[in-house]
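Just one chain is shown here, as structure tokens, and it is the form predicted alone.
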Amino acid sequence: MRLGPALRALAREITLAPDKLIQPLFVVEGLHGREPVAGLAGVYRDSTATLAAQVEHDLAAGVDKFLLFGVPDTQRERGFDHGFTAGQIAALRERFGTAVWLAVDVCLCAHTTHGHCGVLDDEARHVDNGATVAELAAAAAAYAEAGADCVAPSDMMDGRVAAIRAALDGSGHEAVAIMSYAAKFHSGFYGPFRAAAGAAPRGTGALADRATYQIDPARPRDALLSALRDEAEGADILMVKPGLPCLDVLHDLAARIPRPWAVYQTSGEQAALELLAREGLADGARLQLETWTAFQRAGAQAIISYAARRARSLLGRTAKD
């Protein structure tokens, strides 16, 4: 059954397809031109002038699902203005209509002076969960009003899915989906992303990193509790992040909770694959397809990947081999 490509194709239990992939996009307020993201081939920080051209190029390459990260040029402590990202959503919707499915990240790390995913308490000792949830719900409602198909809270605050669902439903956006980062771990694989989004935490003590609100990689049961909570609060799609270090968690959660599952192949994972390929230590295309296969095998229906825009050419190469 393995001697020829035809029989191998017939016997496969996992079949990769471009429509399972979501391409991240970064749009940066005040940026002139576009800037490459270090470590990620073909990924850019786009300006308002170049974003639509990138989406047009991706559509031509067979990608029609996106996760948008808006990066404002002004940071503050609270009372955030989401007009920049909302404006980019509206512009994409006006230009591309229903040709694109647009999810939008909902977090505050690119908006805050300290780089954390929420509002700090009055003494600046830790993130204030309640105040942060209120800000996240307001952001989600603004993005839905601008035309987002889906909002994706990545902050890991308690109760934010319920608050976002209530805000969406209360503003007439019942059809906007929530793709929750249900199991987002305190990982070392986020480096290139943080540079792209200007979202590295800046603090000391408890604020030196995000360990106080992201899941400890040594506490997988916390991932189950978090995912069960988000399901109960109304999340439509649940996500695990990072991908490769958490295949066991993804497999366990997908078996336990009958919801659509997404996995985020993080910037650090992607950069590692590309480094192996650049150094001539591995076939980059083969690595990419093998990781995507592993994600589907573990239970993911959707894969967020920085290489999504290369999927058609990668899969076409496989078909010919």
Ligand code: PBG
Second form
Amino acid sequence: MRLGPALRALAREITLAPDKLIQPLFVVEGLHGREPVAGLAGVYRDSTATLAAQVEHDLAAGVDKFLLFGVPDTQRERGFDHGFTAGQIAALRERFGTAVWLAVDVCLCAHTTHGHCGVLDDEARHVDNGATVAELAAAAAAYAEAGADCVAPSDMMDGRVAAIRAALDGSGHEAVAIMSYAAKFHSGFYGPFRAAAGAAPRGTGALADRATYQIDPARPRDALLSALRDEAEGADILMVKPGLPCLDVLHDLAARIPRPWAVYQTSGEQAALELLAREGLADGARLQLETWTAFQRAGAQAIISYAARRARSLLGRTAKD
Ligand code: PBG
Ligand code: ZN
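Could you drop in the structure for the form predicted in complex with the named molecule? We only have the form predicted alone so far.
Below, the chain from earlier opens the complete complex, with every other chain and molecule after it.
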């Protein structure tokens, strides 16, 4: 049954296609030119001047779905200004119209002086859930107003999906979707991203890392609780992150909750594949396609991948395998 490519193709249960992929984009305020992101081939910190050309290039390569991360040049404790990212959304919308599907990450870690995903309590001992949720809802409304198709909260505060839904509906943006980082684990696979977004947590004690708000990888039932909560609060698309270390969680959750599921192949995961290939220890294209297949096999309908923009050439290259 596996002797020839025809039978293998007919028997295959999973077909990869560029239209299942979402490409992350970084846009950095005050940057001149653009800078490569360490560890991720073909991924850049774009400036306002280079972002549109990148998107144009991606559209030509068959990628039309994006997840935008805006990195402002001013960091604060609270009272954030979402104008920079909103301006970038508006510019992309004006230039590309409905030719792009644009999701925008909603979080505060690129905005805060300390790099945490929320505002701190008055004694600066921990993240203040309620105050953070109010800021996130304001950000989501600003991004929707600027033309985002989807907002994607990655902070992991309790109740943020309900607050964002209410803010969107209350401002005439009922049709803007919420893609919730529902099962986002406290992971070591976020390294290149944090450098790219200037979003590494800086602090001591409870503020040394994100363990107080991201899910403990040894507590998968918290992922279920978080996903059930986000679904009940109105999330349209749910996400598991990181990908490969959490295939079991993706499989369980996708079977339990009949919503579209996305998986985030994170920066550290991607960099690991590329390191193997660079060391001559693996065929990078094969690793990419094998991991994407595993995500679909586990139950993902959508895949966020730094290599999305290479999908068409990767798929073309191995069509005869
Ligand atoms: C921050 C955020 C992170 C990612 C997306 N949004 C990192 C983190 O939680 O520290 C990870 C993306 C990646 O590693 O590719 N809210
Ligand atoms: Zn964050």
